[in-house]
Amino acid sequence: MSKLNIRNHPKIDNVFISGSFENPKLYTKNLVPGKQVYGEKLIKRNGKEYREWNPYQSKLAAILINQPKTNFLKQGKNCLYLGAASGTTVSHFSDILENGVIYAVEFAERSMRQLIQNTAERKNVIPILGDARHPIEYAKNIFTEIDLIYQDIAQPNQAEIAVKNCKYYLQDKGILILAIKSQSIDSVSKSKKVYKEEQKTLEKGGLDILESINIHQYAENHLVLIGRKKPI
């Protein structure tokens, strides 16, 4: 472990890697030193503390392992996170977008309690108890422009929910990252058909699809679509 070489990711701001770029381990610099969120390893190097980022526990890490062409993670960006759960990926967003704000929307009260506990010391995270299907309901809790929407929810109308939130919150040319779980939409139809229909919904809703990323290796039956909101 003493020989572990943690260094800047060559393409993504405020993300760090060890090992080869083709098969890396991912890390973020801990915004709250000494604190774990989900049992992740904490590693100190050159006076800084890093959190190991497991792609099997965070779909965002799985996306980055697949080397997306779109650079959507930049310090100071503001993110609306739909389906925040207990805050595993939210906490890494917090590390990366350290000068921005992460609005973390979660519907389940039990998960919300865990989210609040896990992000209490992270001043750039605002937990919101809300239903992503009704974006107007949490408008009073959002007080900045939104540059990025990240959605990871198990609902049958995932793309429709994303479009509603993009129309209401995402600024023109802002980025949407939608993690589609095909089995939550249709447990009978083939995954490829489900993904195609969801992409059509996004395109009809005013988004240009920039790329799709298969993360089945880390999250079964999941495909990620990255889109950009068209200017009105």
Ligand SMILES: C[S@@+](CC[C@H](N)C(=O)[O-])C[C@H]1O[C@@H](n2cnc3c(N)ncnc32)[C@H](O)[C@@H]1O
The other form holds:
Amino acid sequence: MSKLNIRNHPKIDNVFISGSFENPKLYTKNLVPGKQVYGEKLIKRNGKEYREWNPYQSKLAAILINQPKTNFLKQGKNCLYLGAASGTTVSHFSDILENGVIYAVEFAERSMRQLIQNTAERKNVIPILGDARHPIEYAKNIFTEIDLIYQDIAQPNQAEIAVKNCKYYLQDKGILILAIKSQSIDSVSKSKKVYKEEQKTLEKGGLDILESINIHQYAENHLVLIGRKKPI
Ligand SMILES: C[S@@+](CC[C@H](N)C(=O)[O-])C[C@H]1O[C@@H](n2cnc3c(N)ncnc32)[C@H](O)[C@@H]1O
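Form predicted alone already given; the form predicted in complex with the named molecule follows:
Now the full complex is given, and it begins with the chain already shown.
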């Protein structure tokens, strides 16, 4: 069998690809060599260990496969992650942002226990048991400026929750990545209408929408909005 040609992603720091750029497989370099987080494949090449990154298991991978125009992933950036679950995507953020900090908020205690176990050796992840609807409650856990908010929580008022967190934590010109599941908001309305309403809420809340990315192929009924906080 031919060896995978794992190489730098041409546009994104600390993300790696094999195959063609148009139809790539994605990887991140494992910050904790030898350790899997969710059963992902570990691959050794030239003294480095890579973790395979499946777009069906992580919406962030699905976003990158769709080649966003906004380059929001950079080493050293600090990220507030809302809806961390057991840490699948958080762990890839941790590999990519390296010296940046990921504040990983999750309100389900069971998921939080798994998140703590899964990220115990990752020094740049701070798990926070908290409810994203009440951002002030976790303020004492956040001690750096936030460059990026990533939200994936499947709640009915997703955009409103994102706006609250952006107002409270995101620095001016910081980036919001919001995964919207249309059926969490309204199972009857047409998806397009739901996405439009959510976009309006973000705009009214002080964000410029830079792009929208349809990831239905990997996550049913999901659209991702990428916004930038307007300076006040
Ligand atoms: C779709 S899962 C997230 C998957 C995760 N982003 C990943 O890719 O690994 C949604 C998570 O959001 C959490 N969640 C939902 N509402 C929340 C809230 N208000 N505050 C914090 N977490 C919440 C759920 O408990 C669940 O673990």
